[in-house]
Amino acid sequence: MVLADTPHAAEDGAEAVKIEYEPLQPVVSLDTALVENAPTVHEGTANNVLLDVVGPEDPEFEEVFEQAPVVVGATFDSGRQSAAPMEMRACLAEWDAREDTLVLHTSTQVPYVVRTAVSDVLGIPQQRLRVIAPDVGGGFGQKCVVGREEVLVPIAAQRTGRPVKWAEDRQENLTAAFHGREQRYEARAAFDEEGRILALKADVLCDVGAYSCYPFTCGVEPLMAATEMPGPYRLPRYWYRTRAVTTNKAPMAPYRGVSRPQFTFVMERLMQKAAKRVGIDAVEIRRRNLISAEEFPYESQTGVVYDPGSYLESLEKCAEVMDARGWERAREDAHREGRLIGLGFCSFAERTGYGTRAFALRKMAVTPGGDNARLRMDPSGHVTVSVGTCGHGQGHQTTLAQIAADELGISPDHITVRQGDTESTPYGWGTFASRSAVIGGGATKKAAALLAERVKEVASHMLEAAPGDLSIADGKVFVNGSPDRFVTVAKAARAVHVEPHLLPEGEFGTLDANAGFDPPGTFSNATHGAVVEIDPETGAVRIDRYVVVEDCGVVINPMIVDGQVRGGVAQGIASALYEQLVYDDEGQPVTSTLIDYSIPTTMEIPPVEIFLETPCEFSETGAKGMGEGGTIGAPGAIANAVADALSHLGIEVDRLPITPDRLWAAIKESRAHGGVRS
């Protein structure tokens, strides 16, 4: 660590500094790890491998592939990515001498956990360390776990007396920051000759790279991926295997979706696959093998429990949406003009509002679960909202200040929404895994519903009638058959702060409630449906339509839902398409810029259609959570468009991102050879 006054001086400064290295040789893939006799990146680990986890045996397992009429399966691959957010990761340390406490803003997803984390470290109490999480221009999961940085400026903010700042650029977020998505499926599923699944068997790797993330491990993505891989499928038999493996590369952490767009992607292309084999079509596949409404609640073979969503329903609206029936004879007349077009589909299941008994079976030392929100109206009745989550653009000051309105029976202009700070807010887990509208959310619901109570009790004494009388709404708490007979809610309000005497003897005070809220978990569900073209000539390949229904539970904004779904299809079209961070064989990141690491721009985004919605009854809202849906099922729909349009040639789409050069690669061969006619 070199610190300076400037950021040119600490540039001059680290170059100045001399090391000398020992080179040795690296572990830079999947296939260099676990081959026998490789190099280990840490002592003591067997094979590169710190996580080993494989399911219940069946004895009849094998006998069901070996009894099946069709059986598909292949290697699935995807590509190692960065969050890439807008804002980089950014802190500053001040050591505050005259109240012995030290001040850490930080670009960060979850403050209370960087509390923890440092007050660990530096052995001071947490009441001595605050942590302040200004407005964070995107973090996507790269900012909800710790990184060193956040660590070591407070340390240097401590030892030298005087506020330290570090900020990354560019460069260094895509070769140092956490990454993401490096996964590889060795997958195959066995289907009856109708087309219903009979049993999945998975082998699942995941690149980690060197070192395990905090708080959730280097476990994050392989337990997410055995646990939940069934997706919204009715399955009678799983197994799986899976493992981290440890690379000389970048560590992971917790990218939005977290496995699932990789794992839904598998079973979405071995649907594709199957539905082929037996000679029925992408819908009708998805349509024998969904759980329906009657299954609910619903045990997945993983102990998961399901409650009511609508898998069917979703898949009939994408595609009477796509117009599915008519898609057949619209690609055989492309096919004849010369034209590569395709449809594709993807259903899946996304568990949100995880809480702490999902989060505990993880067996972490520090176990995410509940959150907490404190409520408090001033003399003017107007009131502030604390909440233990922490938005990273997502809206949830507008959201919040919508569920706490709506119980308090004010508008939503006279609620201000407190996040991101220790000092301010209830202790929380912050913002991850699309659980602050369901957790947040449900908290601030269940702390706003008490201080409303409060609100109806003093104005009860105003009023001369039963608190149970009482009702609240545009302002005003009225009683019930007598909307004449009302006090407001600010003149309540003042009446507890400022003047007591018109009130009996106790009631003097504040307005205040706190509440919190830990549930089960829930599952929101979608499909979507993508048709691209590929230019035969390049291999480029062009989104025309993009259509998404997705149920989310109540939609509590639709505003904001829809940036939502739209900013998720966009990283989810950037996994299919584009995205990508490649080392060469010594271990060197070559993609350390925006001009080698292809982010999609406006231009390769289409419009989306998004169709949405059915209440839930696990969350105090309504609402299942949708923030990582959009990224889910997006490369799952392109990856079956793109085969699809190229059916006709045998080629396969088993590899993300699908790259230009390696579709025009295989157009090629195939035309050599010919063509497969499906």
The other form holds:
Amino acid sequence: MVLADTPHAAEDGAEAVKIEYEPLQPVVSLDTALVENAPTVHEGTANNVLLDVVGPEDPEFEEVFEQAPVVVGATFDSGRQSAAPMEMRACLAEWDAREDTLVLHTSTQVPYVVRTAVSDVLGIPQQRLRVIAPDVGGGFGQKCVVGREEVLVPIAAQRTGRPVKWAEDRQENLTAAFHGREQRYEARAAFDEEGRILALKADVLCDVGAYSCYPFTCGVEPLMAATEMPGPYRLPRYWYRTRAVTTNKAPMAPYRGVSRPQFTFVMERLMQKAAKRVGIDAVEIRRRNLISAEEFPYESQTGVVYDPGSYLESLEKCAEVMDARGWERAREDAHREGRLIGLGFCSFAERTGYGTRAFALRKMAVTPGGDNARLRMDPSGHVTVSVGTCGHGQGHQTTLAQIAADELGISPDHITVRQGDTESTPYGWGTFASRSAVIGGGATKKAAALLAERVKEVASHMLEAAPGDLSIADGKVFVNGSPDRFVTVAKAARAVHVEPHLLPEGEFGTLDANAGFDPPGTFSNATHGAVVEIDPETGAVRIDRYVVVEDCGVVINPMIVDGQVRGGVAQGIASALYEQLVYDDEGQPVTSTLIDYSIPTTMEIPPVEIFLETPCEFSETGAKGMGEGGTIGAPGAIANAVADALSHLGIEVDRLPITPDRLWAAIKESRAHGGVRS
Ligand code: MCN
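Following the display of the form predicted alone, present the structure of the form predicted in complex with pterin cytosine dinucleotide.
To see the whole picture, the full complex is given below, headed by that same chain.
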């Protein structure tokens, strides 16, 4: 690490460092990592495999495949990606001599996790470390792990006694921050003659780069893939093997959706392949396999419990909106005109808001789970909500304020939400895994309910009525049935703080409440539908229509949910069509700028039509999480739409991203053997 007074001087200093490297043979792909006698990235790892988990043996499994009337399968690949947050990673550490405390400002999703990591490495007690996440310009998972810089910069500040700042540029972010999504699935599925799935077999390989990530470990992608791959389908038999493979590339960290965009793409492609073989349409095969209302709670083959959702309803609604019934005809007509159009669906489940019990199964060194909220009412009746979650673009200041306001009967404008500072917020795990609405929102609601009771207690003295006879709404505490007998919340708050003589002895001081929440988790569900048109001359894919039918339980704020879905779909489209980090054979990253690593712009993202459903209530707020759903559904929907457009040419779409050059080559080859029907 080179320290200097300006970034330019530091870069010059780094350039002046002469290192003599002895180049070894690099390991740059799953193929080269797994061949016999491959060089190893870490000594002592057999075949570069860091984690290898195999599902329980089922003696009848192979027999089911042998006897099944329909078996479909393929090798599916997905490209390596960067979460590419708009604001890249950065941190600044300084010693506060007065408090004898190290203050670390860092662009993170998880301030308390960073504090634990830095404290463990530096050997400083946690109370002498303050971690502040200011407004963070996006993270998408890349900032829910602790970067080496977040540890090195505090060490440098400690050694020099001066503030030390580090900020990466885009090239550093693309080449040296965390990556994700480079996976391969050897997947086969057996179906009966009516298209009902009988068994699924999946061998999953994840290229996790050179090092594990803290705290989620290099197991995060492979374990998520194995556990949740069956998705929203009733699956009687499932066998998996899942491996984390190390290579000389940047390490993997969770990226929005974590394996779910990939295995959902695989499952949805298998469904479409099977539908074609059985001779039913894309909607019908899903209709026959999705978990139905009477089966909830449904326990999967891997022991995951699905709470009630609207799997079939969201499929039907999406099919209706997309005019799926008239599709065959529309496609035939287009083919006659020489146009390649396709319709694709993708149904999936998104596990959200899961707490300690679910995370404990991953056997990490630290186990995330529940979260806490602390509410404090000031003498003017305004409330500060402090939470352990740490929004970084999801609008928590709005939604958590709404939750507290509903419970306290005051305006959301009178509520301030504080997050992202270990000094002023309760202990918590930050924001990732679509946990904040359910867990942070649940804790906020519980604490707000306790605070509302306290306010009623105070008002009961002022109104000379029993607390149980009081209600709280519109900024007032009033006697049930007598709306004219009330005191304002502000007056009650003022009495507690500055006019305690109006209250019985002992009723003075503060109005605050704390609560924690640690739920088992809940599944949102959605069906995405896409219509694409492919230019046969260039292989370019244009998305003509995109529809999302999402069910995330009670919607706290429709505009925020809408924005989350749109942003998620944009990142899913990126996985499907555009983004891929590429290394050359020597292990040099060749996609190190946004010219080479092609992220879609607004020009490539179609308007997304969204329909929301809210049929069930089950968590504290009735909400299910949804922050990753858009990203999860898009690759499967688009791949199926592209495959639908090309199915008459015998072209399969089993590799992401679906780039124009590959499609063009496939179309050309097909033409050479008969040509495009036009
Ligand atoms: N919400 C709601 N009603 C619901 C469910 C959610 O109004 N029924 C609101 C929530 O209150 C919250 C937002 O929608 O304001 C997302 O809620 P939730 O699904 O709980 O997800 P989190 O807030 O925990 O956010 C995490 C999720 C993840 S895992 C990634 S990755 C991601 C994402 O959110 N990264 C993002 N969205 C992002 N958005 C931005 N702008 N930047 C990122 O880095």
